[in-house]
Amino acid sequence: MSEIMKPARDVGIVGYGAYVPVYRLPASEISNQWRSGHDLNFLPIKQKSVPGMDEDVITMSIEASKNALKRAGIHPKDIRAIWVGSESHPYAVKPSGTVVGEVLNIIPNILSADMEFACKAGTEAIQAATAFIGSSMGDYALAIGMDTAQGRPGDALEYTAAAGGAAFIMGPAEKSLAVVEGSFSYVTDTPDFFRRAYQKYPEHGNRFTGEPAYFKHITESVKALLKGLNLKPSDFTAAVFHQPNVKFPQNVAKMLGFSKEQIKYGLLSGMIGNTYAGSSVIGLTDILDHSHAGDRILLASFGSGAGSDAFSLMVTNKIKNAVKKAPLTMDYVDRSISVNYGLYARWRNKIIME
């Protein structure tokens, strides 16, 4: 067994935010484009989240950026690099991060890069920074996680592919609200969901998604990152898990050992469906905004691919003044405004006029 990543340096989150569009699509309204007459019990989600017609993954990640600026209290330009983690990054060529760090003043003294690994794009950027901070690189790097997920008209993915994310700026650990424990990834080649270059929608590999896939790869670096902290499944006072739907979190979180009291707090896929590279991250925003000193919280991400980012990481007594310093993430969830399938459908480019 290898051993967990720990910083030679000890890191944490030192500001974080999340953001959500306003805009929800009901699942009934994809429903009734698709499958008239249908029962609609069947549905995975209630609704989801859409993008407005102005926004993408840089306008969110910026948004989401402004309020863990806010709760860090440092100058834009104490951040020395940017890592956006997407997979719906609005240009092929050119990085979402300078955009973003141009809008919040943080460049032109920085690193800057996109990340990449389908749903843990997100933690991927996390770690990046872990590492970035504790190698004294630089005091504070800002690491996000945001989609504006596709899904193929009438395609099963199309219910629950949404939009949002979360920011986080990682800095040495006297400064931070949540310190990294140690955290395990756990990577295999295993092709349950890809996209082809020139392809506009993914593809499942369905007989993948379950088994071996989210279960096996989750499971494998939770177990490898409580063995190696000696920690247990009730040594956490809350744990979040990737959401591609409703059920599979809720399904691991059992398979490990971790009660539903422990996951009340960051399962949002039922409200907002799955954020993609936002998904397990603004579940853990959702958590930060109910914790206290003291608290420990497991995170652990899945990327299609595939692989999985397990973290420990413990509350401390900063959280109470960061918390109130900008929107909690349900402010965000409980706003909505919903639209109809006709005005998501041009929104998202999915009538094409010849």
Contents of the next structure:
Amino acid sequence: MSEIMKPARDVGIVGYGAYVPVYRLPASEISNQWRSGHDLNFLPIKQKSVPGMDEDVITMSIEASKNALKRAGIHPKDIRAIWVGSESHPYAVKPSGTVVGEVLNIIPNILSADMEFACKAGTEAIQAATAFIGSSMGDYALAIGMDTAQGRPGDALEYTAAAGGAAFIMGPAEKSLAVVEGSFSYVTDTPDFFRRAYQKYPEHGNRFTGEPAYFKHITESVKALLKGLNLKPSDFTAAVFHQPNVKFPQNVAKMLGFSKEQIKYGLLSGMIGNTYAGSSVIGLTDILDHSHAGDRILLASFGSGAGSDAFSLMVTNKIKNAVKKAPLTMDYVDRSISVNYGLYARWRNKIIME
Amino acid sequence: MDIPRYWRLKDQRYRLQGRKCKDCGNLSFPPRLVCQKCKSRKSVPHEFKGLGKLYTYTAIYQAPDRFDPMVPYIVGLIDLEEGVRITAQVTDVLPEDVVIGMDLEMVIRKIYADGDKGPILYGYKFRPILKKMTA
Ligand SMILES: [Zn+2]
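Form predicted on its own done; form predicted in complex with the partner chain now:
Then the entire complex follows, led off by the chain already shown.
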């Protein structure tokens, strides 16, 4: 068994912010469109978020990062790296962080790169930022998990593929509202879900996505983390897992020994869908909005391909002032303009004109 | 797309950066090099906060080619808190729900993409305010 990961210098979250577009597509719209409503009693979620015509991972990352900056209260130029984790970057070549950094006045003395690891690209960015701050290459780094995910029309994934995510400013532990106690990352070659270059929609292995992929990787990363930190599930106030639907995170929580009470905040997929690289991390922002000094939080992502990053976070007394400095995650989740399937298909370029 | 022009205007488009007259304090947006009040040519950059109220608006159903994918959309005249009136798209609201006098806040959105291969232009738009922050 490998040891847990912990930087040489203690690191934490100095600021955080969420973003979810205002539009919602009810799952019943998809069911009625493709299955004549036959599966209306078995829908994986109630509704999913849909980005407006003028939104993409860059614009959404800008708003989440603005909220993170407000909570961090640092000068933007103190940030020395921007890593954006996503599978839906607007450009194939030109990092999303360049525009985010320009708009937020963070540039030019930074590193910036796009991260990709399906739904765990956001926590991958957090890991990189933790290492970067932990080795004192810089004092602050911006790590983002954000997606505008697409499923093929009529495919099972179309019910849940959604838009949203979160941004985190990582910094020294003494400035943090939540300190990283340790992390553990677990990766294998598991082809449960993938998208080849130039393909618009991903492929997935149906039954292959559950047991050997999602459940296996999350339980491995979390068990190793708990063992390494000598902690048990009851030592945590709250936990959040990647949310491809509502059932999977509930089931993996149960398998690992976490209660319903521990996952009552942050389980947002029923209201906004699966926001891919944004999924587990936007859940974390909702938990932080409801947290208090001394709370311990478990964050465990899952990315197809496959891998999982697990983190243990200890909330500090800086949380109280930080929370109210920016809109809450539920302020974004609760707003909604319903769209029908036709408008959604047009906005998401699902109608090919030529 | 004229990439050099697009790039030169980014302070204005990304951060609502206008000018403040060094002689009389008058603010301008879009930035003007000669003060409209006192004709002074001395000014410094000034970033607007991006909060305002909708003065009036029109819904666009027939748009130039590059904006055509986004119709219908709303173009508003917005009175910024700082006392300057600007023109901008109003987003995240259906045409039938727009109300004159509504509180708006600046957001950065895609203005248009130059086809499937060209650059994507980002800039300010305004949306109904998400939440009034007291701090
Ligand atoms: Zn003047």
